[in-house]
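The chain below stands alone, shown as C-alpha cells; this is the form predicted on its own.
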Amino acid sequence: METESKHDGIVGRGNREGARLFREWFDSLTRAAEEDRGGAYVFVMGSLGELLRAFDLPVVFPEINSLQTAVRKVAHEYLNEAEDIGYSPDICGYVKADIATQQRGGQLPMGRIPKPAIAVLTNACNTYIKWAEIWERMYHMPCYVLDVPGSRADGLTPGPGDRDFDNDRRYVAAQLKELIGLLEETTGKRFDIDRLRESLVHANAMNQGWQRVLELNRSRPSLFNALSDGTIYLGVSNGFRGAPEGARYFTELVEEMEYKRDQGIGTLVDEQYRLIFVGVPCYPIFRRFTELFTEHGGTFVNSTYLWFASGGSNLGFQYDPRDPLESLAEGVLVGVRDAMDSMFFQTRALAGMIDDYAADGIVFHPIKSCRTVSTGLADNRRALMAMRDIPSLFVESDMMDRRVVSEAQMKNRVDAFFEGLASRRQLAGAGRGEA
C-alpha cells in the first residue's frame, strides 16, 4: 500500500504541478492588469527573468500567450482580427495573435495580461525586434535589445579563457549594466544585487534539474513525451525562471523521473519507436498531432524545441552568485548562443541526439509562420541523412494558423512514415536471421 501511495503521488506529478503553476502565473498577470501595473514583455530566447525579478516586474511571454490561443482553438479569431487591420497572412502567427490581444485590452483565454512598461529582447530571432517596435508605437514605452554575439561557425564553441569568448562576455555585461539603469528609470526602484543573487541560486537549481530530466529520458522506455509533456515543462522553465517555485518544480521533476526509471514506468504509450522532433509543434491540433505518432507506438524522446525554447536552462549552466553580473552575462551569452545554434547549426547536435537517445526516426516540422525556425530545414535534413542512416519525415503545417493545417494529409504522411519504419525493422530482423 505504501508503494502504491508513493506511485500515485509521484507519477504524473510534473504534469499536475505544471498545470497548477501555469494557472497561478496567469492569475498573477490578470491581477497585475487589473491593478494597472505594467509588465516586462520578454521572449523565450533570452528572457533575463533572473534580472527582472529583482525589479518586481510581472513577466509576460507573448509567444506563450499566442500559442495558448491555438491550443484553446481560438487562434483563428485573433489572426483574422490582426489581418483585418492590415497585418499580412505571411508574417509570424505569434505576432498577429499578440496584436489582436493588445487590441482586446490584453484579454486571452487564460486571463488578461498587463500592458508593457518595458520590453527586453535579444537578437536571437529577427522577428523579436520588429515585434517590439510595434509595442513601441502602441504604448510609447522603452525597448531594450540585448545584442548577443552568435557562434562564428558550426562546431566552434569556445568557452571562458578564449579571447573572443571573453570579449563577447564583457560586451554582454556592459549591456546588462546599461539595461539595469533603464530598469531603474522605468520602475523607480534601485537595483538590489542581493536579490539577483537569490534568483541566480534558484535558476541554478532549475538548470541542473532540467538538464538531468533530459538525460533521464534516454531510458527505455522513455519517461516522458518531449512533445506533449515537454511543452508543460517548458512553460515552467520560462515563467518561473529564477523563482523558488521553478527551482522546487524541477527538483521534484527529477525525483519523479528517477522513480519512473527505477520502476520501469514509461509514458502511456507502448513504445515501439523512439523519435526526435525538429521544429515547433502544431498547436492548432496539438493533441491530435501528438496522437498521429503515439497511435503507432511512436514517442518523442527529445526535440530541438526543448533546446531553443528553454531559455538556456537545458544546458545546466551554473551561475556564480559571488560575481552575479559577470556570471549572468556569461549565462546569457552561452544560453542565447546555444538557442541560435539549435536553428542555424543543428546537424551535429541532432546526430549526437540520435546516438544518445537511440532514436529510430526523426521528424522535421517546418511551419508557415516561423521562417527563423523553418528556413533551411530541408538542407539540414539532407546533411543529417549524410551523417546518419536514419529514416526521416518532413511534414509541413503551422504553429498557429489552422487554415494551413490539413490533418488528413498529415495523417497520410505519418502513416507512410511508420510503414517505412516497420519495413526497415523487418528487414533488419531478417538480416539477423530472426523470424
Given for the second form:
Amino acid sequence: METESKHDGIVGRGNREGARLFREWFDSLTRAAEEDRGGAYVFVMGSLGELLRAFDLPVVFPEINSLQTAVRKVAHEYLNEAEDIGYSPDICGYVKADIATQQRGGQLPMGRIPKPAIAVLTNACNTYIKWAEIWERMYHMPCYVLDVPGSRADGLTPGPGDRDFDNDRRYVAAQLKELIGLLEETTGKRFDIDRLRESLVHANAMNQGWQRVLELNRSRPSLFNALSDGTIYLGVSNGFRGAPEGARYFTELVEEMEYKRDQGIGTLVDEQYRLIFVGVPCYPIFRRFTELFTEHGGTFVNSTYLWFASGGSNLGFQYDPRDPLESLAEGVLVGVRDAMDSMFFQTRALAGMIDDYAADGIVFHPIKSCRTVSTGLADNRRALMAMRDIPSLFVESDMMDRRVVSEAQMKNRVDAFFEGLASRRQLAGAGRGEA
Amino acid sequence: MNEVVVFPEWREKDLDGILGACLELIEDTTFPTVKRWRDAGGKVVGHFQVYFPEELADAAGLLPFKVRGASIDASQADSRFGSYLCSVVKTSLELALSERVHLDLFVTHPICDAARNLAAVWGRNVSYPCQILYLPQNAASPSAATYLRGEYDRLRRVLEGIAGAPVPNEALRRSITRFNENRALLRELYAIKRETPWQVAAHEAYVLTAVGGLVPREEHNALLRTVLPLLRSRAAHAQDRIRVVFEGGFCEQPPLDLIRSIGRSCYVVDDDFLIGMRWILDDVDPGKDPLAALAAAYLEGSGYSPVQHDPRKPKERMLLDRIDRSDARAAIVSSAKMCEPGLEEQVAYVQALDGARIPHFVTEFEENMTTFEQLEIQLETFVENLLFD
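Let me have the form predicted together with the partner chain next, following on from the form predicted on its own.
Every chain and every other molecule in the complex is listed next, the one we just looked at coming first.
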C-alpha cells in the first residue's frame, strides 16, 4: 500500500508539478500586468534569471509565450495580425506572435503578460536582437544586449587560462556590471550581491539536476520523452532559473527518474526504437507530432533542443557563490557558447549522443521560422551520416505556422522511416542468425 | 607581399573602356583576379559580408576576398541547406564547393542567423580553416572596444598562421594608410553620386566599388584615382529624375540589372550597397596600437546596417539622415528575399518614412532574379506619381 502510494506520488510528478508551476508563473505575470508592474523580457538562451531575481522583476519569456499560442492552436490568429502590420511571412513566427500579443495589450491564451520594463538578451540568436529593437521602438524602454562570443570554429572551445577565453570572459563580466547598473536604474533597487549568491546556489542545484536528468535517460527503457516531457522540464528550467522552486523541482525530478530507472518504468510500455531529435518541435501539432513516433514504439531519448533551449544548463555548470559576478560571467559564457555550439557545431556532439544513448535513429526537423537552428541541419545530417551508420529522417515544417505543416505528408515520411528502421533491424537479426 | 597585378584590363583605356572592364570583372564568376593572385603564389582570405577588417589580411600579405554570393546556380550548396534561406548564403558556399574560388581561410560573422551557421557548414566541406569573427553586438558597451581589440589580436594570430609570418604593427599601419586612401576615394565617388548623379550611373558606381572586393586595395586605389577625375569631367547633363536613396543592399546584392533599371528612372544619390567597404567613415589614425585604432573605428566611426545593434544609431533615424544628407526625395526600401534582418527592418523604415512623409517604394529582390519588368513598371508608376505630384 505504501509502495503504491509512493509510486503514484513520484511517477509523473515532474509533469504535474511542471504544469502547476507554469500556471502559478502565468498567474503571477497576469497580476503584474494588472498592477502595471513592468517585466523583464528575456530569452531562453542566456536568460540571466539568476541576476534578474535579485531585482524582483517578473520574468517574461516571449519565446515560451509564442510557442504556447501554437500549442493552443491560435498562433495563426497572432501571425495574421502581425503580417497585417507589414511583417513578412518569411520571418520568425515567435516574433510575429509576440508583436500581435503586444498589440493585444499582452493578452495570451494562458493569461496576460506585463509590458516590458527592460529587455535583457544575448546574441545567441540574432533575431533576439531584432526582436528587442521592435520593443525599443514600441515602448522606449532599455534593451540590453549581453554579447556572448561563441566558439570561433568547430572544436575551438578554449577554457579559463587561455587568453582568448579570458578576453571573452572579461567582456561578459564587464557587461554584467553595466547591466546591474541599468537594472538598478530601471527598478530603483540597489543590487544585493547576497541575493545573487542565493540565486546562484539555486541555479547550481538546477544545473546539476538537469544534467543528471539527461544522463538518466540513457536507461533502457528510456524514462521520459525528450520531446513531450522534456519540453515541460525545459519550461521550468527557464521560468524558474535561480529560484528555490526551480531547484526543488529538479532535485525531485532526479528522484523521479532514479525511481523509474530502478523500477524499470519507461516512458513507453513497449519501447522499440530510441531516437534523437534535432531542431525545434513542431508546436502547431505538438502532441500529434510526438504520437507519429510513439505509435511505432519510437521515443526521443535526447535532443539538441534540451541543450540549446536550456541555455547550456545541460552542462551542469556550478557557480562559485564566493565570487558571484566573475563566476556568473564564466557560467554565462560557457553556457551560452554551448547552446550555440549545439546548433552550429553539433556533429560530433550528436555522434556522442548516438553512442551514449544507444540511439536507433535520428530525426532532423528544420523549420521555416528559425534560421539559427535550421540553416546547417541538412549539411550536419550529411556529415553525421558519414561518421555514423544510423538511419535518419529529415522533415521540414515550422514551430508556429500551420500553413507549412502538413501532417499527412509528415506521417507518410515518418511511417517510411520506421519501415526502414524495422527492416534494418530484421536484416541485422538475420545477420546474427536470429529467427 | 605578392607583387602581381591581378586586374590589368582597365589600364590604358578611356572611361567607357574602364567601366566596361570593371563590369566584366564583377560579372565573371570564374573570379580571375583571385586565380591570378593564387597563380602567383599568393594566399586568399575569403570573408563573408558585411564588414571585415581587411587591413589585417592585407598586412599579412594575403588577398582579402569579399564573399558576397554570385549570380550562379547553387546546385551543390542547395543540398547543404534548408529551404527557407536567402540566396547569398547558398551561392557563397557554391563558390567553394564548385571550386570557383580557392581560399586559405574563410571567415564569417554573426551578422544573422544564417550567416553565423556558415563557418560550420563551410568547415565541414573544405579542408582549410573556417572561422567566425565575433564582431561586438553590444557596440555601445564601454567594454566593446577592448574586447574587439582582443578579438582582432586573435584574428591577427590566425592570419599569421596562414601567412607563415608575423604581422608587425608597422605592416598594419601601412595597410591602414592604404585603406584610408581607399575610403577617401570611395567617399569621393559617393560625393559625385550625391552632387552630380548624372555623371555616374548607379550601376557604374556600384561596379567601381565592387571591384575593391576582388583586387588588392593598391590596385583599387589606382583604378579609382584614374576614374574619379574622368567622371568629374564627363560631359553629361542633369535629367528629370527623382533623387532616391536605396536601402537594403547591405548583404545580398541586388542584380546589376536591377540597379540599372532603377537608374533609368531615378538618380540613386546614396545607398547601402556593399556597405562594409564603406563601413568606417573617416581616416583611421593607426597610432601606437593599430589594432585598437581599427576596433575604435569599427565602433565609433562607422555607418549603420540592420545587422549591427547600436542603440546610438537607430536604423530608421540613420536612414532619414541619409535621405536628408543626400537631398533625396524618396527612398527605395528593399530587402533580399528570406533575409530576416532586412525584412524586419523594412517595417521600421516604412513607419519612419511614413512619419516623415517621405515617399517610398518597398520591394524585395534576389541576387539571381532575371526579370525586372514588373518591378520596373511599378517603379515607373511610383516615379511618375512623384514627378506629377
